[in-house]
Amino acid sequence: MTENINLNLQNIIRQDIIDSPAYQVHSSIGMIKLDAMENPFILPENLQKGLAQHLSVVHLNRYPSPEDYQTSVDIIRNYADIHSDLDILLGNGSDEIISMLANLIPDNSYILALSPSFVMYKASADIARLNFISIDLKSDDFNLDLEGMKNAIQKYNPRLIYLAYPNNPTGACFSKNDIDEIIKFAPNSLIIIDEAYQAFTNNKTYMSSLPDIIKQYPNILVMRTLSKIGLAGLRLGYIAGHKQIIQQLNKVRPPYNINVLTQASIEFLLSIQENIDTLNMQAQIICQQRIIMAEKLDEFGKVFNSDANFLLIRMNKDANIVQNKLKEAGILVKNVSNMHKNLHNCLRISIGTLEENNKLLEWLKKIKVIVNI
């Protein structure tokens, strides 16, 4: 029956959502996946049993709580040891945080943030028709540029900025000292420090002192997920900063968006000292294997420095060889070649086991001997 329906989208829908293409998220039943800077270890044995025992009894009949949610903030709290002058909000996914903020500021506002960054930054501008402006990340190094962002700060004076800490998909911190300039050029701007990766950042944070900061400056979030530790399929994220923007933040969050399953798992596994110091120690292995791959890499490209789960290399030869190569293999890793003119070139290859980085070592050298790479 479907066939005979003659629907007019572009009298329905807007134009520029039909335009864009949907954001891709490719099977990958039977492959490494190196592609989505996930944490490669599964949870083990004893905690699969107790998490599973302690999920049997949630109650999926009934809608999360306020209080649940508020558990939920307080485990968040003790967890990343947020001082309580801050507040805290909760998202499915640090994603749908950002689309949050992006709704909290005005119509015809501007979002400034850094290219090459997180997708996401743009896609939510896009779609609350807000407007986006990127100042490129210096060629040679990635390092940011502060004299583009002071001047696109002057000229647009755009109530939203994002600085992921570390980047995606470069991996490493910017300086201090320049997001330190930026906090103090912007005081009109809300300020958002992404630190998705910050478990791998050895201590890189602006969480601890986020307390002391918007005394002078209340202007400053601390955006983070829990989705690179381990934990990427309870979609959790949240976000920390002056009560009086939370609050603000609150209103256009959407009720009930931490399932009950999510804030049971949180519960079981962040409450727990035993359980994160399991999370910990995966983290660290990854680091331990980062500087292990950043040295077997460097036979291959430019190997860049990583404070993430993640290397970003510029291959020797073609990228697109080599992607699809490692494809037929069974192995996933990230092409950003067209993702911006200054990662030409580049794979971003997420840190697997040792089992499945001895994988890759092995294909790449494969494919070296086929491409010359």
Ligand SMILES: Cc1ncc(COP(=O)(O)O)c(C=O)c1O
The other form holds:
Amino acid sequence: MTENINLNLQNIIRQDIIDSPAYQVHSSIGMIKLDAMENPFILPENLQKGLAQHLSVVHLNRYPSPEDYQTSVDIIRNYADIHSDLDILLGNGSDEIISMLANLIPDNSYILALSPSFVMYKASADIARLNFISIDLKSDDFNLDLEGMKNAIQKYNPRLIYLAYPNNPTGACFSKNDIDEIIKFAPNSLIIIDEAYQAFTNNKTYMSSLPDIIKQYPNILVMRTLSKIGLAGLRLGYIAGHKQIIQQLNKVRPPYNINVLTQASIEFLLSIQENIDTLNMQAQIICQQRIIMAEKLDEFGKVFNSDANFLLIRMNKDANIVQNKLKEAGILVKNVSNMHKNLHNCLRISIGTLEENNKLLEWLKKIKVIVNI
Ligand SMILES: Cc1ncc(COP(=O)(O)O)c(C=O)c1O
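Mind pulling up the form predicted in complex with the named molecule next to the form predicted on its own we just looked at?
All chains and molecules follow, beginning with the one already shown.
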């Protein structure tokens, strides 16, 4: 249906918004979904039932109360073992926290990130009409270019620096020495260590040392999400840091941003140890599968080291053909080849269930024969 709206959008809406594409989320009904770094496991039946019962008595007629929000903060503090010297803010996914952070810094200032890295860092800068600068990761191993970062910090004085630890889409954690150097070098920037994939890192984190770090560097914050541990649908991210910074961030947090169903869900799932154990167990299975998949995928290209729930692989031949053939077979993977010149021929593949992983390998073998890659 073509709609004739009697409205001159150019007169009303920012031209850069009109010119920009919307964030694309593709339909995946009936597909094996290995393209979005989700946990492939659903909740076991006993948890589903317990959760349903817990949610059935939630008062949907009321806005979430400040007490409910505080209860959620306390649950996250216990669950993630966040020290009482740190304050915590919750977001509707860490995506929302990234938008809030962009609203916190002055007009015309810079956000600095690495490239390739999580796309929302740049998107948040564009939407908030801030400047964005990114420094390429090293082309061979996707490590951090420390000199490049230091030069950019000196030149642009960014108010916000993002370090994804581990990085998406490359998968590995940067060297701690490099991150520590950046921390020392940028005392005038908010540095966000984005630990979205922390559950798969074998305990690599800045969260536990953050109370000590902020004594000298109060500008450091650590952000995480529940999305990768099996709760992507809840949309809950959190950021921890110095009380005074979290206090300012709270001023740009939309009221009631965490809905009552999400709050009640985490009350059930994350304040009962048995339920946490179930989620932890799923993360462990994903880590074990990652090791197996890294070995098996080696036949099809160069597999990069990963501390996350996905693998980046440079295909031996054409990643576009492989992606399309997989799609025809009902398997979605992310083709990141066009995201950055250093990612040519690269696919990012989430770790699925054993069955999904085997299906992927089976089809890659078939495709290898068909298209001779
Ligand atoms: C590095 C990184 N940070 C943050 C996010 C966003 O997570 P959320 O689902 O909490 O918005 C992602 C999602 O893929 C990510 O890769």
